[in-house]
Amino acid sequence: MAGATSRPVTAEQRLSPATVSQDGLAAYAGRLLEAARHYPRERLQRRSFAMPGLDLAVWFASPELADLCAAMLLQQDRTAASPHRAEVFALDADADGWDHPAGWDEHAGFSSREFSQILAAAGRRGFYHHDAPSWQFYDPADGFGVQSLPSGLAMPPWEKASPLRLFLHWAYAQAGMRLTHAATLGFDGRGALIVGASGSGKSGTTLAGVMNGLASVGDDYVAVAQGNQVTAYPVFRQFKQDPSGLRRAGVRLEAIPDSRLNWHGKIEFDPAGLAPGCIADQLEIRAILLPHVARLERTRIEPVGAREAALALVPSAVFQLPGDAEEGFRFFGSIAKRLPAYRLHLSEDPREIADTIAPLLSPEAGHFR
């Protein structure tokens, strides 16, 4: 953890370069570090969260950032302190003394594969979005890390529902755990993972769950834990769904707060606004579930084995969440060859779907000896 006293930033911390390439990332990534640990304090609004298995401290320059986040992250009502911390400095060209982003060469080529290596061999993570140039860099060694935007709030239009994702996802790497690019479905405090390619039907199946009596965790982003069993936990507030995959699941848009679409044409929205007391503290999970949209008049359901379990699983888990790929590759492919997989050739009347689900998750089910 880092402890670095609150000092005011050094012009040769500030001085930033116009634009960065691979011969320079490594040193541009240990710059903005050195600055974060040294910024002032006194400058920022701290704010801290208590994730599943997680301490974050995130110092913010932007209070609507701050306020975003707080209102996006889903917290764990605990006041023992966790043994993994980590963290976050949130700075952006408004704050004072803190320069605007560097841009990426544009005769450089990029690789996201090589960006990453060459972090990892300076023993660090990271990400650049080059729409509106903005960085976010890691040090795993001591958990600590800085987000650079242009302004409070540019960030990459999918993070706003999930914001300090990629920081979440490192600390947890750290911490044994994974986050996941998985939904989930519950009953009792047993559920599965909903795994699949975009429009598979994740989010619409456990919208269907969730409004006709079965919980979640999540329906992007969970945190994921292996022991004696595997457990999920909730990291994020928000919901997904369009339109008519609302319309389907039975909700009136004028019961959504903000029906606005977002970037994917997609409307965000608190799940227990609709369906109280759905989001879970935790789930047990018991299986992993491939959803097709098959229209069927029933759901049907049928096994799968564990490769096909792991091609749903694996690429979406690691390839959405740079970094730590090789840890991601066996911590996921554990999980796939452990627990039992099904494909759900699903129906359209949401209860049904809800119905031909809640079984698996029984303890009596015969699929889970």
Given for the second form:
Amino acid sequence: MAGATSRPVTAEQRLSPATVSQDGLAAYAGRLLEAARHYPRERLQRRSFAMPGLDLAVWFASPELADLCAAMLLQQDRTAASPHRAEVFALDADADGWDHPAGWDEHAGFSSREFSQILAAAGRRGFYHHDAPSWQFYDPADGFGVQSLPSGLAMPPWEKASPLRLFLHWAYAQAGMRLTHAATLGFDGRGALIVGASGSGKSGTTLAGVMNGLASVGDDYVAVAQGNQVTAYPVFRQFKQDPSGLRRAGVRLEAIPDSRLNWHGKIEFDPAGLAPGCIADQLEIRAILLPHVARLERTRIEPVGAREAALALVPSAVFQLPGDAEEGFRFFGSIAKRLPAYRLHLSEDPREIADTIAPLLSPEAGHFR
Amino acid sequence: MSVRVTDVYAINDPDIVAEDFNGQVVILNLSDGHYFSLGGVASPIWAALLDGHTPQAILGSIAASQPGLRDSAAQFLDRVLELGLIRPREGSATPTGPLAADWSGEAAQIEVFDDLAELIFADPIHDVDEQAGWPAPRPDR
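One more: the block was the form predicted on its own; return the form predicted in complex with its partner chain.
Up next: the whole complex, starting with the chain shown before.
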């Protein structure tokens, strides 16, 4: 792990240009990473997160951001160290001696692919958020990252339910795992990845399941490992659902401690508060489910081929998270080849949906292709 | 844009990646977010092309086996070149195996998906609606 020593940040290290374009991107990434490595640690608050397969240490300038991450990340109950580690400095312009993030040069144009390619050529990963503006850079060689914000919580509103998401993505990629854009349901340790386009019913299916006796490890992003088997792990604590979806699943909104709508008109909630014990430590993934909101009287199961599963899983998983795209394509393509897949033409009855899914997860039903 | 029938072609890496799913090929363009699904005899044509067989050899083999599929095969080859999924290969190439003798199947098809391309193409400075969240593009674009 880098950055073992602390020393004051020099003027050169703090030098941030007003704007950055393609030409200066790699150098700016290097400068921010280097400045973070030497930022005085005594000014920061360190938190350790025991994530599945990963020990994540984060040095926070903002106590509020530290608390947010502690609330949102779902840690494992373990004492043994993980063989994979990452360290992130979450800094902002309110931190003493840390510059305001540079803006992107609007005249330079912007291509996500080009951005990733420039950084990959320098051995780095990164992301730029234009509105704040803010930066995240990661060096996979030693698992070291920096986040530079204008102020402590000045991040896109959608990041607040899944903070440090990109660092987890890059660290998991380096560890041979992947952060995956998918929901999950399980029973008795076996489970399914639920994938599909926005509005296909992923979150609603997941909520229907957990409210009717099934388990889950997440309804949006989960960590996935594959060896002899495919295993999914929880990463973020909260689920999201709109009020009507919660009511359809039989949830009284009064049962949710904070039922304010988020930026996307959804309520964020801890599913364990509604269905205690519903979050599993892990699920052995035995199938891929492709939900389809069909409003049928009874949910209909249609086996589909590996190509259909791949089309639902792979592009979304690859394009939703920047960096390591080709490796992600191979990783998720392998999962689509290995697992049986089913399209679920959904009814509107959450209990019936859960009862239909459970047999798909039985030891007899789930098998590798 | 048409393929040169005597040329040998390669996948247009590193931006284009492809995988065979039980004989059905899915292709991603990592640079623009488009992805593609090959149907009918398009998957075996794709495999033969990347194995180093020339369009001329492939089309000749199809014409001998299934003459009704030849036109769709020729259109498919032009289409994958036009879409930037392949590029002429430098130097010569020796195919690792012979062409299929039997090309039975449906006409070659390529299905193009652009629902995720907006995530890549969106200019975040001007096109992203903060209420919808990056990287969702504004609905009026």
